[in-house]
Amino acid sequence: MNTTEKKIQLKGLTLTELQDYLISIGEQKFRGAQIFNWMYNHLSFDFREMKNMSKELLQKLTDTCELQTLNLITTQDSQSTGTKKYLFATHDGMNIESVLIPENERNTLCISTQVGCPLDCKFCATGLMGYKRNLTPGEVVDQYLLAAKEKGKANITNIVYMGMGEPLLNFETTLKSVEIFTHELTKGLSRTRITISTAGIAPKIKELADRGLRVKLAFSLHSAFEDVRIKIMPINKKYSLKENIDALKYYANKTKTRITFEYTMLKGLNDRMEDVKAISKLCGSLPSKINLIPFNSIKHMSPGGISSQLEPTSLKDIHQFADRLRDNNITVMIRETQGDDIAAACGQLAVKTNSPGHNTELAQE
């Protein structure tokens, strides 16, 4: 093989794609299933570990293919909650973060789909990074595989697409990674243990429903008023709240699943009595629940403008807000802040050292 020839990246390929590739290089189709199982079930990053294949085939694969898309650079552990943050490096010198969140019997891995994010939500540190590029399917999957190898696979019970980036702006990659995670050969995760979170890309919400994966869907609401949402979430100018709610109703009806509304509590902005009434009306219009999220500081990104002016609603007021919603028969959870001591809590993921430059254009596929 020419040493300058780029190797084929196998990580991120589905079973069908692996089978097709093996056939294309003159090997038998069943080898694809074997490699799929070694990569995604046995967490293999070295062809030499694949003991049920010939030395000749393994050497051929070693010479022409790769099995790893990310390198684990560092981990940080929260002393107060046990939350673990992973810093990964891509092959082109970018950095991304993932977070493992322990909670009772569950251990949830929060994974990223983009380097940075183009949406510029004013309460989110990732938005202050700007957008660099979409992650590949392999880079999305390797966050789980490398964390599982480091932590122990049995300890990761759930995956949430709530890290860096907007999953529905990296749509095909997100869906391909879900297909890999839930495939029976990986002996991995059921669709009920996977949640995709979106800030509101209405056409893609409907397309997700039509693709039949039936994963859980979380919608970043943060205000039930169009004008407030535009102020803190610029994407609302392109896809209005009304358009997104119509899409969410379509999703809930088509998939027979309940929508989770994510709601970051911002003092004086979305924690008023009129917000209670508007949320209650909204949640009453479709099968749903709401997670109230304490606003976590983004000062580590030196924000300007409205981002620098945002303040958290007090915990006491959050509980009162929740009680008022419950009085209207709304299912409410208050998310406990985890990992804020290592900048790993909700809305805090960001890496300052990525370079190329800032880009806030939407990365539609």
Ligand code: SAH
The other form holds:
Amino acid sequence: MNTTEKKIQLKGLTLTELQDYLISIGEQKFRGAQIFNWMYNHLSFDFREMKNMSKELLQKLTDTCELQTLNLITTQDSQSTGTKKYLFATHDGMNIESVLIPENERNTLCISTQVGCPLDCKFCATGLMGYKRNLTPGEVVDQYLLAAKEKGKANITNIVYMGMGEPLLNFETTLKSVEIFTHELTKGLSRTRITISTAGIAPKIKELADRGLRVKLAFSLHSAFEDVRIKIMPINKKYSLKENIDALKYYANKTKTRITFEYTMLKGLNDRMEDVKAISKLCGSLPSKINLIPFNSIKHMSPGGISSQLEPTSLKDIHQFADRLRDNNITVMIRETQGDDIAAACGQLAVKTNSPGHNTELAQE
Ligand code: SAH
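Could you switch over to the form predicted together with this ligand, since the one displayed so far is the form predicted alone?
Following is the full complex, with the preceding chain placed first.
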């Protein structure tokens, strides 16, 4: 092979895709399952580790294929909570972040699906950095594989698609990565340990239900009123709350799962008594629970407009708000802020990049 020719990226291929590829280069189908197992179960990033394959095949693969899509640039540990942030570089000099969050017996890895995000939610640092591109399936999967290699695979018990980007706008890639994470050959995670979080792309929520993966679904609600939601989440102009709630009902019904509503508490904007009433009505209309999230500062992004006016609801008021919701029989959790000292908390992921050479500079710095 001419060395200037682009190598085939095997990371991110599903079992069927790998089998088809092996057949297309004159090899036997079962080799696909072997490589699948090496990549995703044994966390191999080097063909030389693949002991059960002939020398000739390994040479052929080494010459024509690649096994790694991301480079781990650095990690940062939160002193207060044990949260760990991973900064990765892509082949084209972009940066993305993942966050590992320890919580009792669980270790949840929060992964990204896009470089930046096109949705421009006013409270979110990733939104403020703008949108660069979708991640490839390999880049989504490698966030997990590289973290698992460092931490030990058994030590990552859950995956949440709550990092940078909107997973349902990188739909096929997100689905492929779920297929890989949960495949029996990868000795992977159960679907109940995977949560996809969306700002509300209603038709894709329905399609997700129809595709039968039955992962947990989280919906970023943030206001039960259309007019308030539009102010802080411009995507609500395209897909209204009503449309999304219909889609969520469809999802809950079809998958027999409970929807998690995420609700970042913003002082004076969505923490009023009328919000309690509206949320209670909405949550009462489908199997669901609500997570109240303290607003994490995005001041490190020096935002303008409405973003600069957003203030957190105090923890005391969040607890009172939760109690009022519980009075109405709503299941409520208050999410603890994890890792805000390293800008790794919800909505704080943003990397000032994306020109080669400046790709290790974090936005908070
Ligand atoms: N695009 C997806 C996933 C990424 S955001 C989504 O919108 O759901 C993951 C969660 O963090 C969302 O619920 C989001 O609304 C919340 N979030 C974003 N910025 C935040 C901030 N500054 N403080 C607290 N939560 C935030």
